[in-house]
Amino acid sequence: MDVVAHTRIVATARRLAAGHGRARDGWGRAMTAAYDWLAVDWSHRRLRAWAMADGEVVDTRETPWGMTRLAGPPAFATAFAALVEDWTPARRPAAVVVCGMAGAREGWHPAAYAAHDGDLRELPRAAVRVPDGAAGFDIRILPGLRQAEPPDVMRGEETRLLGLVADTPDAGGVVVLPGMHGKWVQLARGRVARFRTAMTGEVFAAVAEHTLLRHTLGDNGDDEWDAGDFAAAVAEGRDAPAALLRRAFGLRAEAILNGLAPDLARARLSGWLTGLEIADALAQFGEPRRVTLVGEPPQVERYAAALAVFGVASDRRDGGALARAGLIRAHRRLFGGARP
């Protein structure tokens, strides 16, 4: 890694860890006292860490520096060295647990995938430690799964799975995790009977970023648009899903000759791919009334509502809770609770 990325990584890290998300005691001070370990949450688009003591949370922060954004272990270590740096750890080596893409092989440091059909319990078992990977820190990153038939991977849902079924080991169900590769699980006593990934948000980002249309949707923002406008595409998606392409480029065309807003393009967009999505979906995994929908409160609320264009139920859980809860056990397990 180059001295101009190290330095800008450094500074945005920087930048973006004081004082964003920390926790206040009832003064509305930030919390200053020691952790006893660090637990770590790293995704395709961004670095998100929770600083742990006594079992509760004292301090979180997080960077857009996820996987997509760094180039080998160099550039992972000095992410993370930015982001705790004026963290204060109760002793050292201080003691990190990572799931997520810092254990792909483009990543800090390879954690093989584990069979899916194992105890999720046990996951922690398969923990690697990263060599040499920050002084003063005993670093371990959690395996992801991996399916032989059909061929499939998922690494980072299986730690929220674990938060999932952690209290509740005969958990069973369909799970649905959405994101840029979303995960449709069947659990079945606390085991991954089987997983489908889509890269529906993926396919999205390609396109609004990469292709024609990104004149047409415009800037990402925070995806508002209206409900009604999305649950039509969603049906539409259901529907007649050979009609993707044409329908693509129809909202250029549109755009050009009727001054189609860009809100309405994107609501379109997203509600096709989502449709075709859950049609799928919803076909491999039996035709489910209900499932758990896991992940962050907009992007679960819009899966809700396009589940129920389909006459599907569910119920939400927050995708980073269960990420902090399957990592307090996956430390529990490797560390003994509290750091001895």
Given for the second form:
Protein chains: 2
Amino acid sequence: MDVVAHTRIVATARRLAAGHGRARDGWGRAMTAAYDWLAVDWSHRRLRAWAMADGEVVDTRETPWGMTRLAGPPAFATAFAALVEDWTPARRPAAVVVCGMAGAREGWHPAAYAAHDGDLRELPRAAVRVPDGAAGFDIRILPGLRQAEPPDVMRGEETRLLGLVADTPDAGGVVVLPGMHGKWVQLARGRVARFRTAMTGEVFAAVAEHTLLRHTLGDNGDDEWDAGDFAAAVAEGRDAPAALLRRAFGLRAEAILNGLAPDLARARLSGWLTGLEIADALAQFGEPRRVTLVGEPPQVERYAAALAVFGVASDRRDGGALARAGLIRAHRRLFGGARP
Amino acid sequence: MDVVAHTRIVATARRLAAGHGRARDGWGRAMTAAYDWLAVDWSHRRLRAWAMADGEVVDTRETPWGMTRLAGPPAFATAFAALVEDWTPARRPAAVVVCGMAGAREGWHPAAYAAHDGDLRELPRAAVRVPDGAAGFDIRILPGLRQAEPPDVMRGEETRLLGLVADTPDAGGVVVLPGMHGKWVQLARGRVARFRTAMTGEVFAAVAEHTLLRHTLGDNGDDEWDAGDFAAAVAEGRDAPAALLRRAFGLRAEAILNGLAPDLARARLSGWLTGLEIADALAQFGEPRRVTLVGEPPQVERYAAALAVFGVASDRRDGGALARAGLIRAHRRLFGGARP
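Could you drop in the structure for the form predicted together with a further copy of the same chain? We only have the form predicted on its own so far.
Following is the full complex, with the preceding chain placed first.
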């Protein structure tokens, strides 16, 4: 990593700590209790950490330093150092359990994929220790899952699934984890029987930000749109998936000719893509009538509404809580209890 | 436009003129004959000009200064000035007839869209003169076409269609102009009866360059792939269009797990998208069995092969030649003959 990137990460961390910026929660809040260990969820879009003591969350932090903004191991190390800079562990070395993109080939330290159909509760055994990760820390990265046929991979979702199984041992059926790379998982007896990934969120972002539609869709990170518009587009995507590329250009034309509102354009593009994903995935998984939906607001509400367009009911589970539960389970397995 | 952009455009033009860079043809070749007027095709990806004298092309130039690389009117003016810097007109002011994105809202000077169903041969009457376009030039920009229902627009393709009609007065049926924004046109008695646009090329570029697939697809501007792989993917796109987002992620997974070759990955993604476009467009246009295909190699060969997957025959016409023919027709209409 070059010096500029390093400086930028540290400066952002300090600004967040001073109480400015997007991810203000947790930053700048004085720690009252020292932590025993850290649970870390490192995704494409963000880096989130929970400080744990005596089995309880004593603090949380979140930064925008997801994998898409980090180039190579030194950037990950710097982002981690900035994250923990003013956080006090109860002892050194402090245990850290990480899931997600930190274990990718382009991440912090490679954690090879485990076979998808192993017992999820045994997954922590394949965790990898980061050599020279950060002074005073014992950092373990959990592996992702790989499926040979059809070829597919996941990183991060397996820890939510572990959390789900740890929390609800008889969890089964189809589990949906929407996102940049949406995962559809057949869960049975604590194992991933099979899974499929759809690039829905990432294709939306690429089209919204890197085509002429950027003039049409505006820049609304909150995606506050009308639920009815979105649901109508989901149905359109389901009914005529091949029309996607024509409909996408139609947004631009309608904006030029009729002043189409950016929020409506975003609702439609998102709805069409989501309609394609769900239509295909339901066929892949034998048309289930009920699924477990893992995610966080507002995305999880939107997916529940989109599934309802297909007549599919959903039981919602909080993605962050399940990630934390999976990391706690892994910590117990790796470090033998609440204290390392 | 800021100074950096200006300097960059001029520097590129000079480098091209010195015989280096991609668009070497035409640049650096000493002009022997002064030109009467310039025919200019300004697309998203490039700026192409033909120098005309006595009804013949006496020189051609091409630069990568398409609209996607230019921000606002001053950038267009600078790119034009760099294009003509060392080119000698027979007289001042020299006539220039332009089609394409120069007339867009974000272009050089707005040329309002004309109604799509007017006589194409009358289109030049709606050309717009660029005020203070460039000293010593009389620059006219041709309008694009708009369709109210469903909302759609085109810029540049209408001039190819004018060239087609000027060249072949009884041209009719479905005309396909593939590209960044692929156009499907119902042509009848020298008019565009209706048209549809698919964002195929631009979505391919956005996904290939701005998602994690950039690691998988490599950076092969020539797109040299196996014709059989491409045709198989076109059929897959036709048969299961909703699978697009799953298949796209599958490329990444197959690259990680099995070392999928970048060329094969590109052939598949392009084939799937093309399959969606053609399946949808054929349904929109009443399943024609034969179309006129307007484009340039190698894209036009690929589209002919993709159409063949659907059992559709195609008569190929060269897009550059038709654009030039349309501009010549417009010049005659605007300036009353070979000389202004």
